[in-house]
Amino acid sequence: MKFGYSDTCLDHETGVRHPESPDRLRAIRRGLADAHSVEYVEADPSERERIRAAHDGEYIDSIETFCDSGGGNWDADTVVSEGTWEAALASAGLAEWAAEAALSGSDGRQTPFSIGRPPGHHAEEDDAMGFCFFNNVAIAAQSVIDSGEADRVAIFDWDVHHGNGTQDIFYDQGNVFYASIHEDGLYPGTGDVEETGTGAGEGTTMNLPFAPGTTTAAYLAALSEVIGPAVEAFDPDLFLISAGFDPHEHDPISRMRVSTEGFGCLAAAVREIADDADAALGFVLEGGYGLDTLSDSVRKVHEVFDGYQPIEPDEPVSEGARDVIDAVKTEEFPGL
């Protein structure tokens, strides 16, 4: 894979005991140093117009106020110091990157995945939360659509955490389609099967809110039972996924079961929708916060796309998954 990098990511500092931390891609960068085919790239930092596709303007210049002031505690868990700005805006730029790359014709062993911190998700049109300050893929996503370079795009979130933000960007739109699998009752309490869009947009929006312990079977069943056949229904010209690594069973702030193998799994799956939507591919780095499962679930992923053929769990779907995937193709999208 392609792999979108930048130092400067490294100066958002948290603090020795916050989990969202420059370690993280210390860590990543460590797991793939004897990968094949591993390239890196740095992508310039995205403009301020750029980032005013997804967020207020207002907001973006408080950010950068409260960054130039020294920075410190936005909320409970998002902290700010002052190398967050220059941190932000080259994560925001690497995304779009990932966008731009897939649309122009990366692929397989060259599909690119931007390994850009701080993560995104979270991040509101209006505010920062949740380790997260502009929302790196809505950024990419509204950023390609605006240039002309894409009609449609679909987004899939895998974190463990439902991403609030991108949805609400969103929600009203009819040319973004977002799709999430995450921890039911996990930060930050949104994202139930009954929120689907609204306006334009209803019907571009797909929630499945699973429980604590669920496995990588589950999350196979959906994208083949409901995502899968819903990102081709949209027909996207490009597929970029949310990728969190937080849904691994040795994450320490979750309690989902994927597991590293299972992360294989959830790629080739991923590549199979964008092939059969006819959509380009990138991947974006959201979560993942042990530093072993995080490593090695992005190089699983990336051997994914070298050529390694995953193995899919010999295991059934839970019942309560069953019922939430049952939900969404009965309740929320008949027609699927």
Ligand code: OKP
Contents of the next structure:
Amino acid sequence: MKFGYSDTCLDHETGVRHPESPDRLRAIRRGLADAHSVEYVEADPSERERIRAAHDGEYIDSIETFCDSGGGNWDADTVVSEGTWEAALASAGLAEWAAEAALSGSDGRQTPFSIGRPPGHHAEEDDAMGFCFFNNVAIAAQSVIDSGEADRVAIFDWDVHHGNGTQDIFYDQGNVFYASIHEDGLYPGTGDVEETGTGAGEGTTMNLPFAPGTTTAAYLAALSEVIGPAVEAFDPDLFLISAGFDPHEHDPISRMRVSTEGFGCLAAAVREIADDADAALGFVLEGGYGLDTLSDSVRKVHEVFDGYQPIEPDEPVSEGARDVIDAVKTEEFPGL
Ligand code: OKP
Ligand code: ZN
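So that was the form predicted on its own. Now I'd like the form predicted in complex with this ligand, please.
Then the entire complex follows, led off by the chain already shown.
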């Protein structure tokens, strides 16, 4: 894969014992060190005008001012250091690069994956939360729409947390489809099955809150039965993955049970959906807090794009997940 990476993303300092640390990116790069066909690209940071694609101007100013004054706690777990401003611009710029590279034809072994931090999917139009400041994937999606490079963008968020920010930013838009699988009951608490969009965006949001303990098989069933068909019907030019690795079975902050091999299966599944929809495909890093599980899982995704065929799990779809998938299918998206 082509990895978008910038050292500037290391300058966002969250302090000791914060799970969202610069070591996450160092671990990913160490994990990829001896892998075949890894290429690094350092993209330009986002320009303020591009951040405006998803955020309120006054909010952007207030983040800049907060960083300039040395930072501190924006909220209980969203920590700002002086370097956060530049890191957040770099992280958003990497996501923009991933979208543009995919749309310019970078695919197969060259599929783009932006490994920036801070992550983005909790960031709202006018607020930072959940370790996120600028909504990288939303900025990327809206930017390529604004520039005319894409008419429609689909986003699938497999981070264990619901991407409330991404959902909200596009909730009433008909040109961005957002689907999320997340752990029910976990932060931030949004993402019910009934949340499906409003106005022009009615039917362009899809949520699958799965119970703690859900395994890879349920993710694959959701992709093949509802997310894939919905993305194909939406007919996007670009399919972006908000790729968080915190649903890993050994991640320290979640109770989901996706295996390392399972992330390879998810990568193969989204690649197939992109191919079937004839859409460009790009990945944007969100969470993932076990350094080994994060680096092993990113490496597994990379290997799938390098020709490795992941082994599908030999396990049943749990009853709870089956009920959620069926509810989405029969009650919220009966047309699929
Ligand atoms: C960011 B990403 C509540 C704990 C909140 C925040 C988790 C943010 C995760 N007291 N923890 O989605 O991986
Ligand atoms: Zn997360």
